[in-house]
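Next up: a single chain in structure tokens, the form predicted on its own.
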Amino acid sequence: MIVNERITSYINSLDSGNSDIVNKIRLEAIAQNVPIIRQESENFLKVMLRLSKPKHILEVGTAVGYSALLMSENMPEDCTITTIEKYEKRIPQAKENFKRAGKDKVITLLEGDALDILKSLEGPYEFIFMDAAKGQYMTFFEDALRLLAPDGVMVSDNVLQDGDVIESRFAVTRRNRTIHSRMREYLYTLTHHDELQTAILPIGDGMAVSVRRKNETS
């Protein structure tokens, strides 16, 4: 927990909720122990979509499709979502959830390794949501930046690792050290890149919000 638990609980108590089908899919994901976006983080994501009004959204990491559906209910009517997932067990669930919610015409699921798929995409995307394996964010960065439109917004979720990111490499468990070092490298890159303006926010498990500077693009 990055922020005081009582504060987080109070913020979440003010949540006005989502559609019945999205709320149902959320409960199903929690029951199946599928990692999904945290409640306070999803409210921030909804606000960012309302502000940025994208025409094309790219999501890296579909899982069972919860966050894609969440975004689909808070984006402009003429917007589309492309989402990438490689975990074969989750792909049929996500596709079925898109159909259940009546969003299978506006959400396209690309199956396979994001590293390969990102290289095949042309973009641009006005909004990118990074929500895949945390240790791979840096690997995806170059292509994600290439695909991000001028003035486009990239939101990266789960970047503070429940606070572990501030610890010494030797203070985290050995199995998490690679992820720890890669995430620190990713956050440094986001905050020091000439083409980006980035803020790191202690929401949920940490979110990085990056805007691509328009005058720096080719």
The other form holds:
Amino acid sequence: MIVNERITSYINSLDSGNSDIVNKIRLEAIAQNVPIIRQESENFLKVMLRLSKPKHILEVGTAVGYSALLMSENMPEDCTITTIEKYEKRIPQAKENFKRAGKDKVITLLEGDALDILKSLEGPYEFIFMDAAKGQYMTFFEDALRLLAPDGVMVSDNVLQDGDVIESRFAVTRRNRTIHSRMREYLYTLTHHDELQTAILPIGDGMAVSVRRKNETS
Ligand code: SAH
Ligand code: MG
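Counterpart to the form predicted on its own, namely the form predicted together with S-adenosyl-L-homocysteine:
Full assembly next; the chain just shown is listed first.
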């Protein structure tokens, strides 16, 4: 936990929830230990969607479709979502959840490794939710930027690696060391790129929000 636990519970106590079916799918995902978006991050995502009013959303990392459904309830009516997942076990569950919520027409699930799929997409997308394996964000970056519309918003989840990212790489367990250096490189890139304006927020597991600048000189 990055933020004081009492602050987080207080913030979460103010959360007014979602539709019945989305609330139900959330509880099912938690019961099955599926890693879904943290409760305190949901409202941030919803506010970003209301501000950016996208027509096309791209999500990297569907899991069982919870965040895609959450976004579908908070996007403009004529907006569509494309979401990518490679884990075979979760794909049918996500599809089933889209049907249950009556959203299978507006959400398209692309099956396979985002490394390949992103290359095949044309975009542009006005909103990208980056929420797959955090050690891979840097390898997704070039395509994500190519696919992001001018003024488009990209939200990257889990960027503070449960707080590990601020530790020395030697204090991080060997297993997490590669993620640690790749995440630092990703955050440095997001914050120093000419075409992006990025804020890093200690919400949930850390979220970065980046806006694509038009071709302006800074
Ligand atoms: N966005 C979801 C949670 C996603 S969890 C929610 O909040 O409800 C991250 C998901 O990304 C996992 O299901 C994992 O299988 C998937 N994933 C990780 N690396 C991937 C890759 N390279 N290509 C496609 N999916 C990937
Ligand atoms: Mg996440």
